[in-house]
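This document starts with one chain, in the form predicted alone, laid out as structure tokens.
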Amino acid sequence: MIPFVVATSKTDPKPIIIVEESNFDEWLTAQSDLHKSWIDSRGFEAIGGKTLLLPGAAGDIEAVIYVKDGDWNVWSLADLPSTLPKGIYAVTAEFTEKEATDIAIGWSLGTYSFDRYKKNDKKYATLMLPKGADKDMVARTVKAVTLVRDLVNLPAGDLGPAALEAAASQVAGEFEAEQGNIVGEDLLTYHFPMVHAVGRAAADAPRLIDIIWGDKDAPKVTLVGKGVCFDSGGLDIKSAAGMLMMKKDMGGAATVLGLAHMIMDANLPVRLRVLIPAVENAISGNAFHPGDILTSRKGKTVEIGNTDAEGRLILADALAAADEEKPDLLIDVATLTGAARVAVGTEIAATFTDDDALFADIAKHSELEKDPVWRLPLWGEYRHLLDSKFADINNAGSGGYGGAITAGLFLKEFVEKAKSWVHFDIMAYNVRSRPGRPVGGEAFTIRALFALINERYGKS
């Protein structure tokens, strides 16, 4: 439920006021003095963020202090639905749109809660809905943000390719958008091999999730996320420690979901199209080897130098299938390298694109949005890395540098049509938890995306 409430003529929201942590001691001087005394008494220092409550003279709360310093953004008020007491509370400010629409969006977001196998008792502040903010967009917003971080968030014991495609289907649903699956040997006549050599050995059957969405005529839009369930690491298998948050390795599947629920939402004319291959990296005695040899969708042979390189195989075939409609924009995601962690961290989303022009603009929105990503290169001098003796690349490189970029320039063999092309390796994960950002599932770079498209296609 989104917690914010429409004014009715019986709301009596408590204010939070905004005092500028640059005008505080001139605010504090028109106080009365029993507010002054308060203000003293709890020895409140104005620090940009801080909130002091101020008491009435039944004892109850009066209003709520807020002191601003810097611009607004959707996170700057998101710690207050959990901090304050319960209740429903009002901001006493002048907002443009978009501010007024990220405050409500920032406050919802920091009411979510993963409580499927954990109950929570929390109980948090209403926030009236700000004037001028755009309900629908809000609304849209945290459904869209709250699917990516419910499925990251689920074990794989509950969320194989199998109840992802349930997932996906119950997205396309709501929108009355074509869907279809190709399951297990019928990858093979399909002509996904890659996808089915990576997931054959689980029990539960690899797939190719395919959404169609929106007028055939309008400009192409192509999303591919990246659906490993669970990653052991194969044959090359990983540590136990490795293995401890490979549930995550759908984060690049949950995030297309929740940007195509957006899309499909709001009613762009865009012609969308998802693919998802699922698959669960597991090891059995049909599983792929270190060294075997796949011929992929696009007919190029990939040596396999590591198994637990494996979503880069998944995601060639279904960036292969894409790219043979030359869409518009096409946009991978993928929770792919380590090497990226390395290079940005775990909160941005490292970028990589031969296209300025689309990468100006995501940085664009990527501000706007406060969705952090950070462009890589596609250094071609290191395409090397790559080669293979024995096929026309290899899955891992060599060397044991550049992790991240080789994985981009392997993903880039399979994209040549597609008149813009990006690719976001992410983390899908918050390891700490920030005002409106919880430790667990994240939706890594969905906002400014959505800007993105909606600039580029929107209605006018």
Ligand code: BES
Contents of the next structure:
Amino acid sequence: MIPFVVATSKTDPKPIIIVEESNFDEWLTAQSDLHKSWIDSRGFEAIGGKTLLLPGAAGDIEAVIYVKDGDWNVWSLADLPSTLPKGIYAVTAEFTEKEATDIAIGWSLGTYSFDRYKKNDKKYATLMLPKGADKDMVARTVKAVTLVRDLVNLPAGDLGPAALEAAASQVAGEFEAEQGNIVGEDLLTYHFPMVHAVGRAAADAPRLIDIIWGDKDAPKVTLVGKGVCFDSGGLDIKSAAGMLMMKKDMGGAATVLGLAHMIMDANLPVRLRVLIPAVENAISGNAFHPGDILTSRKGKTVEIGNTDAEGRLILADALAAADEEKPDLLIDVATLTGAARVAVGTEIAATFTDDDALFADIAKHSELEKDPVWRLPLWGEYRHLLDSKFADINNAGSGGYGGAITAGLFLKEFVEKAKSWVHFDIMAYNVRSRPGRPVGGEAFTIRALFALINERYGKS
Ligand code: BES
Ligand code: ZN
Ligand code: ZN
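What would the structure be for the form predicted together with this ligand, rather than the form predicted alone?
Once more the chain from above appears, this time first in line as the rest of the complex follows.
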């Protein structure tokens, strides 16, 4: 279900009058005495982002003033659908196509709520689609962000590996993509030993979800997402506080499904592949142990320093499989480390790549889309922190410092042939509410990445 509330039919909308903050006093002098005294009596402070309802002669709402400061962005009006009285509104200003599209996206996302388990009776205000907006792009973005948020918000009890596979099948089915899933013991047959090891203790079987779509000769874009439907930490068990939010540990998987949905919906001329190792990191008699040495798909042996560093294990096998076909662009997204959250906080995607040109493009689109990223280094001199006495590599960095970097370096060992690779370590969750972004699951990086892939490979 998409909360797509942008009206397009001819109605009688109430205007949202845009007034620049710096221009407010001048604007006010030109208003009617009724409105002047109303604004005065409200003690209205003309600060960017604020709104004020203007009364009509009959006591109804005649218009809304919106004070604008700075450039338009996707979140500029995202608070309005929930704060304005129910009704239909229209923005009167002139917009570029991007601005108009962003405003409609933000407005629509401002009506998002996760109401599967608790009814939400809130009524939202409706916006006429701003002139010049790309309606398909609005629908595409809102649908993808909604999908990601919903998947992250679903509790682990209702979204285990099998249910995540079903969600992926729904996305694949919508666009007639090919899907091959490798489940349970078959992971051993088809050489995904670390996906099997991490997920085998759970009642819901581990699996590798593999979706392929598009012209086989088109540029290969491959997305890999961490699909840990619940991360208990395994035998190196997490604390209660550390475990509480771990339903969101499939946030990377949700993100790449959302991005894949956008790419297929836009029919971008790429050969898309989505790989999602989907597991629950559970505790049982057959759980993998600290000290175990696993042989990965790539053949490298991995000593388990900590079973809670499970994401990099399942991603390593998925990345190795992705790498085998030498993709042009390989992107992985994962709720990989607490250390990334210490480094850049909860609202920025920590970004790792050795490809400077790729990062420059990511940074550009991140800025344009207000989809924040910050680059951290794949600092080779820290590789020794992953040394193991008896195996090729340890899955947990020693010493406890630079944990997001050592996690990135671990993944790097499994990517060799891809022309370009980037790794995102994300929160996948809003811990505070902001306009258009309620507390709960969040789609980090997808708007920036869609813009990048569209620019690089889209039809011009
Ligand atoms: N899923 C967690 C990382 C995580 C924790 C992301 C909190 C966001 C918020 C991951 O599987 C994990 O537990 N990583 C460990 C690795 C350590 C044992 C080397 C971590 O970050 O502490
Ligand atoms: Zn973990
Ligand atoms: Zn995890």
